[in-house]
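Only one chain is given next, in structure tokens, and it is the form predicted alone.
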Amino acid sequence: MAVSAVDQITSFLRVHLGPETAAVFLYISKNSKSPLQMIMQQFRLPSEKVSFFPAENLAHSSSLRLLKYFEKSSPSLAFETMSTNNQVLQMVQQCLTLLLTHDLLILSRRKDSAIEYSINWAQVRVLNRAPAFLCLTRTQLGHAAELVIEELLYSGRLGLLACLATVAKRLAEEDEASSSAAAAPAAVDPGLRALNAFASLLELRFIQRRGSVVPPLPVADNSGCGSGGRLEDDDEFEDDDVIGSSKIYRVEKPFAPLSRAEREAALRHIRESLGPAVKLSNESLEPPAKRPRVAAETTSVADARRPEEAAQEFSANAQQLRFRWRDSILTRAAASVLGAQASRVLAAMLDIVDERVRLGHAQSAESEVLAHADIVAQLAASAAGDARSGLDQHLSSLAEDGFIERQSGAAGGQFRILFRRAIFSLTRQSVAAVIRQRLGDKAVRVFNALSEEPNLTQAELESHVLIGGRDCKELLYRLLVDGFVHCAELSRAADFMNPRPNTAYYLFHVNLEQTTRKLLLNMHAYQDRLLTRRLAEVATNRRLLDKRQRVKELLKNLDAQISAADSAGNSDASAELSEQRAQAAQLLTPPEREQLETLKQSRTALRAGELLLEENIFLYELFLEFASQHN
């Protein structure tokens, strides 16, 4: 994992839960499953102390050997404030369910039936990869799909009515921001909004049921005092393990869609929490798009007070949000070659393959066998006009580019997309564009020429490229030094084991995914560098970012007083109150104005670089995931 990934989610973590659980997070990933013996020596703790914690404790294994990192390198944190081992344990165990909310560590349990914890890396770059998720879900479903999915990743769990209750608060004030602004008010109450994008987004599987992690008891009580958080997908523990004193059931259908039940008790939540502005309706408790299909998947209003139901908590759906990522990485690339009719036929197949997958097929280097006639409904179901015009056209398009393979010819064609062929062809246009940027058209000439016949002499590849000998060389020279081209010795003299130049063929070559490891280390370095600089940006214009804030809060509250004053029919107090805004508004001079906006576009060209860099990033895991399959 590199460096910029664990400094990026150590930040996250330090500004959402605390510089305790940082702590510890970085701790666990520098120091993962370190003996108990050794520890407890170490501590020279005696047995008394340790009798609070059986083997069966969340907390057990961690806890002592975090407790001596905590006070040697971290003096300014909370722990420090302890005066007990007890306490200090106790601060542990929250710190380390707060973790396990956001999937970051793995359990595991030893011979001994201790648990141990390591870091989730996976779901680290999951975290870091939030903004990319972000943007995708809004583009593909909207504002408020995307601020559901936002509170999912930066909360790791939560219940329905949290969710739902803290979005719909997000959505009515930008209501009221924008009607404000003289806008048109929004046709649909922000409560109803975020319940049917959160049902959308259960049904497309880009969020998931989870089993709630239980905060950990106080660690005098002598009934237990671990936490009862688990990651539910290891297979080391039962459904029936209870860890402390808690016991954590299993979800058995994950993306189960929401019952009458759950959407009658989220719309009474968020009417509580809004007040009575928002209104409902008994014809909004159902969406408008079809019920169900499996009736038994539905909960009753008794099924819904069950514990197993009431401790069930929703999360993002990493896997399903990587899924949909790749396909608007191909569905941008048909876009850019073939055109925007062409990217909306791979559209439709690829939402035909998502919708098989729901159904409980794999995902896999290939699709399964798509028909003409399945393309053509779901091209007639996303979009107006004639679906068949130009379909055969823009399949043998997708065929020829490498996107889709034709299986047969029979009822129209039946049709394959080719996953591993389209990221192989991706990363290779890719690094062709890194090697355009350093060192011109003439080398990408070369770099393609060995990519599609590789072991070529330089003579040989003179005669491809038709370069001239002397800038081919310095090319090859260039691209050897680089990493982008590799060379064989091969000797043709009868002493092979001491050649010499003239007694040796040298054959050139691309070795794709070499070349392409270190380009991605490269880019994590990239990534740390521009984190660095708009960290830095933020840290220097910091008086001026506080003062434009207290400028707009008072601005606020000087608007609410003159609504007020109209309201109550006091023209002189709006008057005045009009005259002090006039005043507030000109405490920001023109050239502060003018560096808060140099900083705006330079933030937003620093994110929009850490975006394009992180997609890179994608489609090179991608590519390196998919050759290690084929290896």
Contents of the next structure:
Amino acid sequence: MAVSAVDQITSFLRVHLGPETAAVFLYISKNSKSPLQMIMQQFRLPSEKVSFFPAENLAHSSSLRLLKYFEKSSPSLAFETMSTNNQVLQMVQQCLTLLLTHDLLILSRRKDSAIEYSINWAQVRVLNRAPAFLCLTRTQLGHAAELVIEELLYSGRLGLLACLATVAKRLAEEDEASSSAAAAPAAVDPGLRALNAFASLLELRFIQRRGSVVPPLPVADNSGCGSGGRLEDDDEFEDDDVIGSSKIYRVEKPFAPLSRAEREAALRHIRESLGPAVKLSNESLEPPAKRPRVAAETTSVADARRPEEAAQEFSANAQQLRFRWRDSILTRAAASVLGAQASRVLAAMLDIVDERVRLGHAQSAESEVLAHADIVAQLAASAAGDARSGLDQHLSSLAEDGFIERQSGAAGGQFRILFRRAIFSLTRQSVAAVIRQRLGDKAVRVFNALSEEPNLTQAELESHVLIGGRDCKELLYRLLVDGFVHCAELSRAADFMNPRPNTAYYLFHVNLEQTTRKLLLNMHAYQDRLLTRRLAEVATNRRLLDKRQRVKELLKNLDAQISAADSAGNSDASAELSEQRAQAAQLLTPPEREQLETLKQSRTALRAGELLLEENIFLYELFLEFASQHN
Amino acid sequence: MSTATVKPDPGDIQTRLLNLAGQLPAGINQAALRSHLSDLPMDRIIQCINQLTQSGKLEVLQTANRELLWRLRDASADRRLDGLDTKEVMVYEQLRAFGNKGASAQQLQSRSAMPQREIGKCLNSLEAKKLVKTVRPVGHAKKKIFMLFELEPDASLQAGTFFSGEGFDQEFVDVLCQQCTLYLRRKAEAAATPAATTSASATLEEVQQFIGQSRVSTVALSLDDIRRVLRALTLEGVVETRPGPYAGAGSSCLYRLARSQLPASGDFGAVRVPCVSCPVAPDCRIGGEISPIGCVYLTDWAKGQF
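Return one more block: the form predicted in complex with the partner chain, after the form predicted alone shown previously.
Let us now look at the entire complex, which starts with that chain.
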């Protein structure tokens, strides 16, 4: 795992869940399979005061710094303020609960029945990929869906009501800030948009129902908000001092659609949380007497965060996000090579495969056979009905380029999507693009020649690629040094003990798997550099960003005061406040504005670069997955 | 070797030798002489063999294990070898065996066990009589290969269309690549839908015709030469091939501009990030002298100037 991934997660945890949770996460990441006693040993009250890693400045991310638990100046953690180890124990338990909520921990039982905690690195990877997943969701399903996924990814698990309330609030704030605030309420109802987006995500399996990490609260039977699921294994966790005793629930139907009662309860909650300031559409509501009773508050950490939540929660389905990302990559590649119509045909075929997976079919290197009639029906059902014209030609083009394979010609034909072959082809093209960028077009010739005909000598290669001896030699050696091609030595002499260059054949070949592994490491390093640069720019311009934030808040306050004065009819005060506002707006000088604009442009470019690299990393990981399955 | 019609003359050594040579078309070696002509003294036999060789009725050969053979000379044999001495004939026959690949002086010496100086004298004599010629193989300007005068050197020795006096002509090959790309681009632009139709593709003959008309080459380019150029462009990703239903003579596929070269195509991949092609990427360290924090490439890229 790249160091930057741990840095990012630690920073995320520190911001969202507190430095204590981040410290516990960091300790477990360095000491896998740690039982509670070991974790307590780390954070119990020592004889002398110690302070933990600094909260700020990620400009220099290094494992050495992360391992330093003694720093000169840092804010103290809550552990230091506790007077007894029992309080420390409770705090550690709370931290472990929060990490479990985010699926960042894996529990295992030792032989002596102690529960051990390890980091779920797959989930760490999912959280690191959150920006890419959000971009994918926004592209496919819109902004409201993106906000839902964002809330669920960064909160781990959320109840329906809490999630929708937060998303609706954000949508309402955005509507208010944008020029479309004057639109008709029914068209911009944030609550309905959030609910519809949530329902779509559930239907497409982007999100799933999950059981609660803590025991379900005793709620009224007519709550209509779903049950907490059944207990998976009652005998698994018995020790009350272990987090495992909270009994993690599993839901039988994780993708069951929202019931009518759930929808109504959600809209009612949104209306209550947003207040009368935001106009909402009038959904049919039950009489007040039938409202669900609010659950009693408890001292549990999880309940304190979501006091009115039902037992069942929702979380993002990382596996479906990955599959959709893979499908997005394939359709974009088809669009760039074959055009938009062929891309829509491929997208329709991928939707059929996705639907069959929902029905229980497994994902594999090749899809099941898809009939021509099914593809026509799917195109008719989707918005890509115009792609039916010339369907056979598009299918032939897709087959020629290796995206699909024609199984038989009966009844219009039967087809199969070749995931493995398409990913292999895309990976090879991606590697060739990297070579072209670094070493030029002629190096691509050499690479492709060795990919198609391995084990060539330099002389044979020169005649294949039509490059002069000296140039070919230089390109070949540079490709060798960078790890794009590999060399095997075949001795001509009988004396194999003392090979010499003039008594051996050197055969060059391409090992795409090995090359991809090396490029994957490089891509992680490049991503680390872009992230470091972005954070450094923020740190460098922190003073200016803080100033902008203060000016923004000041202007917001003045705007509120002006509105209040206008409402009260106090024109003098309104004029005076307007003048103050104009002066406040000048607090940011033009050079500072220009610097902020440059900073914004730079951060946007760096983020875009990180996303591009993340996509390449994902492609290479898919390739290596398929390659390892083949091996 | 055709069998000569010889009138048998039992009393004549030469006749007996000729008869024996007729019976052994592969040639007479010393063992055959001892077995068939055991009643005759060896010095008389050798004397007669020399007379027959000089008269052109027998020719002397040397096998791979340096054993001498005498065989009947073909009636239609090259009369140009008349007047050559034995050693010259031996060298000539050795070169005939090497065919159009030729042989160097060292190879002839290892075959014939003659001293280097003798071989050199024979080769000079044969060259002067225009029976043998010298060829310089491509890539080895200082090496001399000898072969029979009337033979064409093998392709491995020849420089080829893409070679000039100074070796491989990269500039010429690049010009040919540009012309092929230009022709295919024109075809793609002229087609209604460049990505899909056959009209955007071209056969090998069409490309050859275009190259011939463009007069970029002073020598005529064969189909094989054009195929090699298009193959190089295919490896570069500029051109792609498709199976052709209407194949012309000598070609079995169609060539067209790769879809990635078309203007409407999108971009995919992280190659736009400057770190991918940065020349000092291996030395870049966070906190080091070369660091992403002060990187000018990233600064220019963020401003859109990369």
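Just so we're on the same page, rigid core means the largest C-alpha set that superposes within 1.5 Å between forms. Residue numbers count along the first chain shown, from 1. This one's a predicted model, so the numbers in the text were calculated from it and none came from an experiment.
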query: Core-aligned C-alpha movement of residue 576 between these two forms reaching 2 Å; finding: yes
